[in-house]
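Here's a solo chain for you in structure tokens, the form predicted on its own.
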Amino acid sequence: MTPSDPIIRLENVYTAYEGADRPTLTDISFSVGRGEFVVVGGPNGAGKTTLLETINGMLPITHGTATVCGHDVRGDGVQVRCRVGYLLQNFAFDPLTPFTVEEVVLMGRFGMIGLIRKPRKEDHEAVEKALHLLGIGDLAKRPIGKLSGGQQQKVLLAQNLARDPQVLLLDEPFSNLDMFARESINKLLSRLVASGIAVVIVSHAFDDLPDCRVRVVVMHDGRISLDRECLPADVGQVIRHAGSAPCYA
């Protein structure tokens, strides 16, 4: 599928990681457009991850073109990933780290504060509604180490959301989470598929998806194998076939 005004947009793409004898990524061409869901789904050491961090600009790429929110991947990596919010899968922090959760979700604002001004007004507040989307307005004082898995993962989401992303890269999010905060993130990321955001999402969790409509892309050996839209209550079923019979376009 391409999108008519992709904000993603990969062509013919090859990345290999240092040292690999051969790529990770095979001929990729892949767009999104702004205000798209999708969910990519494969088996382990498809390369979905690896995806992720190509769009991001965090892989060389040997050949092809991508461009990301009008930059270069290749050139203007810089620009990419202030523009787009990468949410790792299963990060976790030592008990000891010095910040608290507040600091931690400012960090998210450095691209745009730059390294000699001091965070301003307005970046505050980007922290205060980041906070409050997410829930955790009264954890903004404790130490992001004494915190649960689920409360450091949405800590490190409310991060990506501080600065103001035009897509969201999410690799595992729901990994840490219980139903209950499973649910309230997939209805924050329906509003902000629905505000223009384009979401790309690595996930094993096809019970709860955000209520809008879901483009699923099945990835087999580093290729995309499978590209197209259905109901999210069919997500599940339709990457489970895919995956027992690998097709490349």
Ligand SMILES: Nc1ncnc2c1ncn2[C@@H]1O[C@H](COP(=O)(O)OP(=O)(O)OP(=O)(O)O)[C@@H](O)[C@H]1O
Contents of the next structure:
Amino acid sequence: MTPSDPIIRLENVYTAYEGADRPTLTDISFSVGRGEFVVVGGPNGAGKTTLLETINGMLPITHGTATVCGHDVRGDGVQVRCRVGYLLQNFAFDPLTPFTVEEVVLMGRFGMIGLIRKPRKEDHEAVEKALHLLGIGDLAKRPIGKLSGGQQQKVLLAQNLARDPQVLLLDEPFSNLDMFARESINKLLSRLVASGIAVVIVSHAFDDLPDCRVRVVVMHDGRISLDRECLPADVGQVIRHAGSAPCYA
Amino acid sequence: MLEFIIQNNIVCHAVEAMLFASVACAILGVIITQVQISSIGFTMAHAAFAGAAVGMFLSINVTICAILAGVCVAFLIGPLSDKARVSPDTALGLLFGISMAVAIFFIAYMQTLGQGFSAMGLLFGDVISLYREEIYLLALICVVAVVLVVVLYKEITGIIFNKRIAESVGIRVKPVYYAMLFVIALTVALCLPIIGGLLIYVWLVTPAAIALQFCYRLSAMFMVAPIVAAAISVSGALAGLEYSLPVAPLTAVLFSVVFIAAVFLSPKRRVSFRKY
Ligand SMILES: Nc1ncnc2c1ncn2[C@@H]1O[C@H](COP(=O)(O)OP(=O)(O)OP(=O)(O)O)[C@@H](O)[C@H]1O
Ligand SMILES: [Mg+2]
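Next, give the form predicted in complex with the ligand, keeping in mind that what was shown is the form predicted on its own.
Next comes the full complex, and the chain you just saw is listed first.
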């Protein structure tokens, strides 16, 4: 894989949920290069989450080829997931969840540490660094269930950063964050993009996006209906125009 | 193995059996309650019970039949439950009903045939007539349970935290999940003759529930649950044999008493204004 090769490459991909009679994603062809920042928009149920989980191999691809970070997603999903950060949509933990913030962030490296091996010094250092990046170092020893929704979201983002991903898939990461957190995470994202990480973000909050070139992908009914570059300030406009769906009218 | 402390052979064997069974069940119980697969544990226990009843009726090895039935359920239910999205409740309910029907049918039938005594052992457990090999097997499964948790600690904690997140960080959720189910099935089947099909669930769930009242960390739960279970089970065995009471039911009552006490003493239920 040369540096100019796309880090995510989907070709004519179909994805079906188990038991569904027709595929949810149909004929998706989509490539993302290193250091690209992609905003995925589209109405509820358009298939945005499905697209992210197809990229990291958590959903079965029924047709087509998908290569991410140089690994075949269908055959080698675990290897892909060790290199790809994925922040799940809407997550909340039970107050009694018996894990501290530190433990949760360390978990982000469990896949790459591999079976049987124990976490080592460098793993703990990566955890510290990720906590520091998100400004939640002071929460390290707190049980995750007793944090606010926004704090939990930052912890999960730190968990994904802890494994030094080459690709970050973020499913509505701003839904619980206050204005200041959004701003600081946006700064962080633009630094990550500048360092060559590809970021694919599903979001409905377009008012403050990182200050970098943005590619907008709009989905409708399991297909990509628009894919173009634009300025961060125009993203909302572009998605609104692309959508004939009522919720964007 | 404990002959140097307890001279009486029967008492010694009973204590050893209860010790190993309770430690294995308690460790796996932490997994069962934390991954929230109690209904799977419950169904496997009763399937093993049904298998044992059938084995006893056909005069084939009871333990092997129990293992087969438990493992079958593990691999029937596994595919339904390893996806975070599907709730296998109905399937489990059905299997549970079928297991109980089969078990009760054969036990009732054996009673009419005059083999009631050994059939009662399956229901309520029997620590008196144990072979040495059975105790070695129990010791072995106890070691297997400990090794499972120690070796796959990362993966198990990931699955306990959240199966989808565990998958998303690159943990091989499926094989670990099946290894867990397999060891649970083996343990349940091996402990069945001692503890009894009606009570084994107490051993699986209560120690973890007691530990949960006091522990905030998972690692602490994995330590506290087996220690509590071992203490209660050994006391139960000693007291039961001393006063000629049925050992497993007595111990099950002890478990419940300790659990109720733990709920009242739990710091988690207290609202405090202490600063920390
Ligand atoms: N577990 C599932 N099984 C079957 N179908 C599903 C499942 N999850 C989602 N779908 C279907 O797939 C389609 C796309 O869902 P997806 O979650 O990708 O939408 P989305 O664009 O992320 O929506 P939202 O903005 O609400 O998050 C929907 O029509 C939905 O009904
Ligand atoms: Mg979604």
